[in-house]
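Here we start with a single chain on its own, the form predicted on its own, put down as structure tokens.
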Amino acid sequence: MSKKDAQVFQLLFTLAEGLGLTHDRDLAQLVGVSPETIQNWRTGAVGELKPTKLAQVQAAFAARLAALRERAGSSTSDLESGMTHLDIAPEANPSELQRQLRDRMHYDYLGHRFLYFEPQGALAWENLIGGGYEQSTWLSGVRQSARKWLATGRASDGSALGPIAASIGVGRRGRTRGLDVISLGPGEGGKEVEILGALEAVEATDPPPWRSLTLVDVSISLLMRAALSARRAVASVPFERAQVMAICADFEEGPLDFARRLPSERHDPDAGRRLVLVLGNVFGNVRNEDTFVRQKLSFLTRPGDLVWLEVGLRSERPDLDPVYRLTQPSETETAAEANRRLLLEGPYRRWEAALGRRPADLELRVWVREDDDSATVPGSYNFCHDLVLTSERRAITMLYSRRYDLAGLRRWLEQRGYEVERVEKVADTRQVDRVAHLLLRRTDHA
């Protein structure tokens, strides 16, 4: 080894130590080689780095530095005090959303993102989820699915048992892929924390070279809670495997510019996988599922990437669904139903107050729509939530809430380039299957 080459290796090791990589195993994981190769670099058995390997090392250090910059705003003292940081996209600035709300108030459709981008709406949403919604049951369903899909045991072919673990190459002896998890509409982030917990098993067995979680929502109030919970959950994990980005952005109609910041953007496509989470009933709430899949999911994913979709299941008859009660006239109103009504009325009431208008007479109408442009997935139906403005003799649609037939949804997704790899059903407290988790893999023809 020449003196010049020795200086390059010495610089490499000094930089690695300065970044906290004090063990050969840690440095090997970062740059994608074996610990034995690192030893050969130290002893001089390897005289120089080939151009491709040098480029790989440079890219790895650049990614490490980028991870440190991202993490700089989340110190331990911040987490202890409850402080957290987030980035706000222009289209999700509260003032911009207020402008959009004003401009759309005279149309027949507003949509779900206007329900909880303000603190009052976020509080109403939390009250709805927390009261009579069986949230603990749905959290348990996420936890069980995550454990199965991230299982690190070996299948007969040598791959990991869990499909997510297999996708990132757990057990490939130093060739584990990085993982970017992107959650669209996480709410308060309880389900994302469950998934982070399941990822601990992967960390212990075969840690990926990087791991990130990107939370995307329009509600600053909810997003701050989700980000703080997630950052606390990964506080003890090394920097490159603990990135949490909180992005206030409109993932349904916005440009998704946050995707440029994903760690996988800085690596070869096969070096990492993306897992897009669409949990809760977010998919069933969007205005147009086909547009969402073709434009948004296809933008965020590459062939081989995964999508975790949680959906409400179609009952044998709509009148067997718990929400069906809202479609019927009633003299009584439960606390959960009152929360739902206040959530749906909120945007209109705040718009009235901003203009100094007297409160209008409003009625909440929930009705079942099937086989129309609001429920285009075969076998699905939609509990459409409308505000009826009696004096104006018109209605504004505030929320779609769809239920799906699994066979019809599977065929529909496959036609759009997403193969269904796993399905896990979750029953409610009456042991009736109400929710399904689908793990999708994007194929080449999405």
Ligand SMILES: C[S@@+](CC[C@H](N)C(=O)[O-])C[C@H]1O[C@@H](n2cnc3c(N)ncnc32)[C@H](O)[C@@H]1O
Second form
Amino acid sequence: MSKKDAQVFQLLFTLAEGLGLTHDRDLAQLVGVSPETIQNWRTGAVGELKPTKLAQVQAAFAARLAALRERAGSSTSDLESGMTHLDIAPEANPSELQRQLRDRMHYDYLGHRFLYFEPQGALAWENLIGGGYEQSTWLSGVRQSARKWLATGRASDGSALGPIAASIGVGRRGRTRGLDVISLGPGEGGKEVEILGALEAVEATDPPPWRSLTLVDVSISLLMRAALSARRAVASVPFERAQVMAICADFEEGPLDFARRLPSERHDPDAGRRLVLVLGNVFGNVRNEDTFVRQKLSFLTRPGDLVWLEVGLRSERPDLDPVYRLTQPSETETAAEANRRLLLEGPYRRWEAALGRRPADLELRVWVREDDDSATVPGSYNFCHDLVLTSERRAITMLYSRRYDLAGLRRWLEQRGYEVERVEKVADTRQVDRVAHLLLRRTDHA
Ligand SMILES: C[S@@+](CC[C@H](N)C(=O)[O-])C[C@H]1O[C@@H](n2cnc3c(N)ncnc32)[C@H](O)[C@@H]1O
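The block above covers the form predicted on its own; next, return the form predicted together with the named molecule.
Time for the whole complex; same chain goes first.
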């Protein structure tokens, strides 16, 4: 056999192994020949493939790859029909979440992950952002931050214009790094689609070795929407930049096993970066920010990796925050407020219905907590959302929604090994700064 033919056979066997065909009999079955024929290819007894055999091998490999794409839910017909696949971690199985909810119903804190995992909660969230929530303002804030942070080229002082662009090396001579984007709590995923669009705009001309997006959410309904939108957004980009993993998992209390699947796990640490997205004030919703940063963010990031936080801002005039109105007695309720109430009451109502209980008298109480163990970042306060069970004379906390002072938050993050590289504020339609996007870089082994 010539050296060239030997190389072609070597290539064929390597490809077959990569596709999981490690035994000769599996390869033989796939391409429709006998295991002895495969042996002859290996030993060099057969020097080259006849045209019909070659066509058979090509067709078999193409079919195997198409099947893998089908399984990954990224075939064109699946994307058109809306069929997509999710991977579900055991702690986020809906019946397991229902069990956790039942077990905690007698605690004083339930937490925000129970708000959306059932379809009714997911629909209430979609109604909430559909009207009166100024969602288009927040989406445009993400788009603008992404554009700035991905700007290529150099500023007049020689520094790279966009910190994300600089970190992955786009727009510079030299090797571009791979990028794993991981979004914790993407909801329906509109912001992630904006970020994918901004990344593609710079990476198309300066392609990285890989780019992946991993969406992590406990809500199957919302995750399915996010996965489909993201997969559709990358449907026509090259394979290396088109990977979207949709993981139904609990990022606050679960083991984050999905991290083993990130492409950056398979490469040298300096060959890629991770960008962890925590958008829509999910950071201000977690039970304890310190535990979240030390145990979860630090598990997902390595020194040099980036974190994108979108947080609610402390305002000079808290009464300008739409949630403030809920802390005051009122006879009227706007449609957005009614949706918020339904979202917060939902888990309790469904739990009592499942037990066949009569509907209890419930009141939603929103109150401001500051300088206590629910608002430990200096300068922050917490719009704490409780359900008051009037006849039982007790309350259950359903949601923390914190607002941050930027200087206090910056110091707090730096003490935990995260440098704040950029801040972009976003104003609402009344020109009040309500939200800030922070780009953090992990500096050390925090
Ligand atoms: C407010 S919503 C969506 C926020 C979205 N990032 C945005 O900016 O619009 C929060 C999302 O986080 C998810 N979530 C909350 N806690 C979670 C947890 N511990 N693990 C996984 N997902 C969680 C919810 O299911 C929900 O989809």
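Just so we're on the same page, rigid core means the largest C-alpha set that superposes within 1.5 Å between forms. Residue numbers count along the first chain shown, from 1. For clarity, every value in this text was computed on a predicted model and none was experimentally measured.
Comparing the forms between these two forms, the C-alpha position of residue 12 differs by 2 angstroms or more, with the core used for superposition.
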